[in-house]
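Just the one chain here, the form predicted alone, laid out as structure tokens.
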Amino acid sequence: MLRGLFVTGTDTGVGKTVVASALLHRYRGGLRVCYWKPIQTGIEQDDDTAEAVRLGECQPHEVLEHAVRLPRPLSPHLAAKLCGTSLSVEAVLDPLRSDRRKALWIVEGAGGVLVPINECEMMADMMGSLGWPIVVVARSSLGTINHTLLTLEAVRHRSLWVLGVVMVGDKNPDNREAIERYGRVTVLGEMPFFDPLTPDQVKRWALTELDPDYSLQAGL
């Protein structure tokens, strides 16, 4: 039986790949962990899998490479359409379900919860098909309260389980308190902007500041 965490965000470019890499570092010591990015658009500009391998210091056996890779930094449904193809949740998930590794999978979504995959399916439908606990990555800056609460509401509306939120950016105690209070959720960590963004920086933060109360591990 597959088990894992689904990493989603309040927006594109919010820091999901860095947080996914931190999760790999955080749980590698006690569990076998593997990373997968099912859908990547704009592959000519960004390769989140390669970045997760770098920042998470992944070995080849910790990564599933078979996935959808599309040009143009667009929503998956539009990037696929411009390539003359279409996607479906179940077809996208086939490589994961065919994989025989017994591991805790860290699966990184594309964009946010309501990003369209095709004419009738969204990223939320992929999350629902897996049925795994969800980690939401959010900015710490102005606007994050609304964006984060909307994301939590969309996820819970589909009867999915949010294990916690990771905030990225300069610490903002007021925003953190509002997200925890109104969102009825735990902030698992506050990740700073790393400069330089190196594996050592991500690992050091993950091992000292990410999920210090083992909330995630207890929920798996």
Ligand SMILES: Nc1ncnc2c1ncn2[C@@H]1O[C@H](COP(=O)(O)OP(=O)(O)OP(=O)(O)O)[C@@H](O)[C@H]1O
Given for the second form:
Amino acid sequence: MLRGLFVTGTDTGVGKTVVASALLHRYRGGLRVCYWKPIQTGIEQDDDTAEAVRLGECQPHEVLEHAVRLPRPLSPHLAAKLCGTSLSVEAVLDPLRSDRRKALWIVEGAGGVLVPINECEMMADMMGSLGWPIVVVARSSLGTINHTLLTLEAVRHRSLWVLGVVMVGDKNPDNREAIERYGRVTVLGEMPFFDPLTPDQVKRWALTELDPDYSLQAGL
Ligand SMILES: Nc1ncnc2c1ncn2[C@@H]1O[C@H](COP(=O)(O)OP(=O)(O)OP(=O)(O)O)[C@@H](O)[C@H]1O
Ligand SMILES: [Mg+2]
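Can you return the structure of this protein in the form predicted together with this ligand rather than the form predicted alone?
Next comes the full complex, and the chain you just saw is listed first.
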């Protein structure tokens, strides 16, 4: 049986790839881990798989390369349309479903929960099809309470279970507390901005600060 976590975010560019890399460090060892980015748009300038390999220090067997890769940094529905093609959740998930590796999959979405994949499916439908626990990546700064609560509501509306939220940026205890209280959710970690952003920094943070209570155990 496939098992894994789905990493979504309150927005594009919020830190999903960096957090996914941290999750690889956090759960590797006790478990075999694998990273997958099922839909990558803007492949000319963005390659999340390469970045997760760098920051997560992945071996080749820890990555699934087979995925949809489209030019132009746009929503998947539009990037596909401009290429004269269309995507469907089940077709996109096919490489994962036919992969025989026994591992904990860390799957990174494109953008946020309600990003369209085609005319009638959204990233949320991919999350629903997998049915895996969700990790929500959020900014720590002003505006995050609303964005995070909206994301949690959309996820739960589809009966999906949220493992927790990871906040990225300067620590903001008030925002953390509000997200935990109003969102009825655990903040699994507060990741600072690393300068420079190196595998060592991400690893050290992951092993000391990310999901210290090992919530994952309850979620799988
Ligand atoms: N903790 C961090 N420290 C330093 N830089 C960071 C950190 N988190 C994210 N960044 C930087 O912010 C930018 C966006 O981060 P990231 O690529 O992880 O976002 P994303 O949510 O995965 O975006 P996308 O929607 O394109 O997949 C990148 O340039 C990344 O290097
Ligand atoms: Mg990313």
